[in-house]
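In structure tokens, one chain follows: the form predicted in complex with its partner chain.
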Amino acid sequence: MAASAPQAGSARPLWQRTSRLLTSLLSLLVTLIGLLAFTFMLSHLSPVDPVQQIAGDHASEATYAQVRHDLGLDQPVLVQFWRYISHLAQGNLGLSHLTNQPVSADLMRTFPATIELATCSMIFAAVFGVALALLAAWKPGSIIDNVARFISLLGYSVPVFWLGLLGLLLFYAVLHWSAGPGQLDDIWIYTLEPKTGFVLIDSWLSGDPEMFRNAIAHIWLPVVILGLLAMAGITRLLRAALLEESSKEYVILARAKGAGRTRILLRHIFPNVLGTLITVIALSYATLLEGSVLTETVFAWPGVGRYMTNALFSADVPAILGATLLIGSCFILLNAVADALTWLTDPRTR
């Protein structure tokens, strides 16, 4: 008996939905393993000798050989990869040569700072990016539209490192509107008790409003600098999507029925580009998590971006692999979340 085709407009049967979910999960797993294999191979092609990095310049041949053996580098590459995967399955990411700590502990310590910075930046970028795109699409060709396009161009073309230094010079050194680099002023370092690892939340929980205000004073500038990049992307893509929709028949029909410009934009067009917006936001968020290295350097922000950069400079293979896996997982996960949200919000994708 042939399976009946789903009727137009109705939801797909349960088995199809389950199959889709399983396929997605399998695809996630395969992508993760692929990512691991690729990074692992890349780290082995690096011209930097990790044994020399650990053993030091003055190590004897015997010490060098011992360190090489301890690292398992005297084994075939496939054996090394299998060993890495096996350890990973037990939640063991290895020991960082740089910090002498388990990589998982290092990531637990540094990732909250990056999440805090990236999330705040994303909120900033989403709020202002969407607002700017709506304003631009509301009156294309107007001054507002030109401003939106200029900001998009600025966000894309100005290096974030330079913008960060300029921001510090203006808002910290000249105007005194922002606090300096770091997450808190020195006087708070003695008293802040880390509970969640997120300084904003921990300072709020401390019950000391001054400390919380100080944390905000430190974070807002890197958030704006980092958020500008994501905001530029959101504004540009959302504006284009809104303008594209506005030339479609249903918009012309709504206009003919006498609907106002604002109503058409918000009630008719915006819901139809929501899927695009969600995807853009999710991908921007993943980029912010991974791409905040320069902002973290300028603002002395102790996040995973800087941790990974230091690991790369010193050929700390377990740390490089661990951080890559973490960021890669975030990418994959956020993609999946974006897909799911698009599926939920846009009936056309079901």
Partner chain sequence: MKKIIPSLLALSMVAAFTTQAATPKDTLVIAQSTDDADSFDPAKGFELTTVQAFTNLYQRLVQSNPQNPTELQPTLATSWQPGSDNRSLTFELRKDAKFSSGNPLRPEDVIFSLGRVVKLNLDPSFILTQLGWNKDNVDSFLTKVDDNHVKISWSANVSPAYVLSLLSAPVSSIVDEKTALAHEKNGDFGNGWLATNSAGSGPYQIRKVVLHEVVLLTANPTSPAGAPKLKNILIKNVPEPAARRLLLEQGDVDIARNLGADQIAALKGKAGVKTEAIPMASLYYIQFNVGSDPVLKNPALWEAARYLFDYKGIANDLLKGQFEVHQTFLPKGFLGALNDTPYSYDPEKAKAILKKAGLTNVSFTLSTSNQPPYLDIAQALQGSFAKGGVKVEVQPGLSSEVSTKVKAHQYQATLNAWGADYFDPNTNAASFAYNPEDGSKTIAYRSDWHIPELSKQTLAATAESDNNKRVELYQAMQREVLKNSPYVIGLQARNLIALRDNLKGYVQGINPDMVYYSQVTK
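With the form predicted in complex with its partner chain already on screen, would you show the form predicted alone?
Shown below: the chain alone.
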């Protein structure tokens, strides 16, 4: 029988596990409060005067003072911060000066497109990144290992917007393999009934196979471009973890007992780096939500990233802060989920 990894020691006492859980929850709460304080500080450090945006450039002093009072800007900072938190608790992120709609409504409309793009990119990155890392660790120094390191270097060093423009030039303008920017062609974009906000699901539910194929033709290129960013990190970190684990004593013992290379890699080494893989995937997914800004702009994808870009060019402070708060909250929660999954899958962390 092949050797296996050493097992963790006896489980920690209940009070230690409870203490760790409470510490994690407290850390999550403090981080969220820090994010709220950061966005609140940005709103006050912004060179854009929110009162002037509402009252106009030619407003009288009385009108200016009244608008300032209505916004609560004449109150002490702590009072303003409490009011800011109270509004957030009610789902009130302010009014977008660009769309004249509540920021919360704009984010609910655009966030599904970002989730769809990031999720498809994450699936692409996880499948190919894990497979490439396993092949690279199966035979270090081989051609596959060199390819894995090259892809990692490419994903880290090449700007995503440059890859996006190059991809559009090659696969859309020259080869016509991609349907181009946007989610759908104009012939379908105005006839699609948005039931879920996810264009792939909605086009599938429409019962029109041509519309569904057109949605796939539009989404595959931004998925690959954005997925390369996450794939580089997954391949690099998982490959390093696998190679580090392969030098430990239980692996050497398994080889001495005659276990094959593939069996050792999949049955003994890979389960012991599963916690690392979960953390990398969770952080990569959060990075995709952040990195979607440039990708959505290049591919005219109607998500939060493009919404934030338009808000930046229009100096729409409420929209910028709302989008920042949303993406930051997702990043914090994904970190918490990764810690919880690592604790569940890796007995050594308990």
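We call the rigid core whatever largest set of C-alpha positions still superposes within 1.5 Å between the two forms. Keep in mind the model is a prediction, meaning the values are calculated, not measured. Numbering follows the first chain given and starts at 1.
Superposition on the rigid core between the two forms places the CA atom of Met41 less than 2 Å from its counterpart.
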